[in-house]
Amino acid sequence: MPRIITVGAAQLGPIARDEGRPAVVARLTRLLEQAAGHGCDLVVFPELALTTFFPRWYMAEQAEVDRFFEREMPGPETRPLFEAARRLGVGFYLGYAELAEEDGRTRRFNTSILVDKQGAIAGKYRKIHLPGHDEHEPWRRFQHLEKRYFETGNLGFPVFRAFGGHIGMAICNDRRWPETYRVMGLQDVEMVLIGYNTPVHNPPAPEHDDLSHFHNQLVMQSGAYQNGTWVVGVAKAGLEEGVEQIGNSIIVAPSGEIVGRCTTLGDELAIARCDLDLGLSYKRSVFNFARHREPDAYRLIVERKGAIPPS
């Protein structure tokens, strides 16, 4: 008997610094209500959807930085989100800005979090792999603070038992490196939800530009085929305070087929059913681990420190 949950990929126009959470919310709780109305039991919603991405920018005072952080999930300004969710039976993905008193001081980081269909937190997961710098470029035409402002996640890749499958997050940049999806398959996978800001331009390396499309889609398909993994990539498109966003958001069938895409760069809903054991036939296949992968190897190459003789 199929496992069917049917996933909104809730794409975010641009937000402009100074919106505040409660327009953005609105925004947000409107995706909700659209996504109830064709029946979806989730929804996700991108990288840092509360605030635009304030990483563009360099600011030397940390009350600054600070104003784009969350400090309590679900707090006052975001709340009224939580309560849509319970009173419309749809579960969500937020990524946001978290700021956090751990360990007897205060910590940030790059996070999201899985919402169940009653309104409470079944999961937290916090960015690994952050790209960027973490001191000011002025040549650059906007900054990638990431490194600056954030501190490297340290949650690991945890799956959830979620929606009556194994559900798996991802932020933006960690979906361009395969160890996140194997981290996760390895632990039997099922949906990978990702959230993204990703600009049109490069920077440090410009003739990328015109592949920034295609290089989205690869990774996610990619990840998808060689883990028997459904995959949500949701982006925040558009031109937010003078950055192009690639947008392209899409649902990757564990095939590696592109099922449900938005096709704008604003406020979208792309719907698609998913059954969760159209993995099941990659996993006792193609990609059986138990049965082809080799670990040891792979361990045996890294401590031979890649020595690997030349060609």
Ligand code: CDT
Contents of the next structure:
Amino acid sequence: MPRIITVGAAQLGPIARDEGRPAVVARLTRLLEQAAGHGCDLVVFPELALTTFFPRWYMAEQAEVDRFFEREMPGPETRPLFEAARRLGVGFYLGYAELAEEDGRTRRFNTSILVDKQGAIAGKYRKIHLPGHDEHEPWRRFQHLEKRYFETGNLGFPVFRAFGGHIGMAICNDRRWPETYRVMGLQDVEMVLIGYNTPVHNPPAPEHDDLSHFHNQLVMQSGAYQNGTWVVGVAKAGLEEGVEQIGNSIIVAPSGEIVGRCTTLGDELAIARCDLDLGLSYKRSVFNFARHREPDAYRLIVERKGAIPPS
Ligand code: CDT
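Can you swap the form predicted on its own for the form predicted together with this ligand?
Let us now look at the entire complex, which starts with that chain.
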């Protein structure tokens, strides 16, 4: 019996700074309805999908920053999305800024959740690889203050039994790191869901700008192939508050091949029928970890006298 997830990559166009949550949730709901019409089981929305990408601004007042955060999930403004999921029988991945009271203090994370077809939260992930900087850098055309506004995620890279398979999550910059996929690969992940906000221009390394689409595909295609897993990467795209962000949302098969993609920079749905068992031939042959990985040998090389230690 094939295990198929019909997945929708629900790319978003820009979200304006003053666009309220109800308007954004209405956009997400329209995409969810469209996906239901095409028989989707699961829809993937971008990173920080409820607001504009606010780390592009330095804000001195914490109260101003906190306006972009959710204190509960679902809350009064996001509940309609969960109700739509239940009504339509379509699950979703959603990225948002999370404000949590935890360990006796207020904590802020760049978070994603996996919601099942009944509208219940089935998994949560908090972004680990936070890019950018933590102090105001006025020389930049725009800031990237994730290190200022968020803590490093404290949930690891868990893999959840959901949608009839093994589902993992990552957020934006995580997709550039092989560890992200491998930690989940070691847990037998079958589909990795990733939302992102990626500016075309990278202020500290403008020489990379022309390669932004190539790098986006390179990391997700290799992560998929090297771990025998599906990868679904979804952008918040287009010209958002004066900053150009890449689109190029893609659905990648365990072979590393791209089988679905968005072609605009706006709200758009790309769909693929994903057979979770397609990863098996990779997991059983070239990437049979139990048979071919050599973690002890990696350690020996690193510890060899005179070797450069890991930083
Ligand atoms: N949101 C996020 O993590 N963006 C980063 C920008 C880094 S600039 C190359 C990303 O990795 O896409």
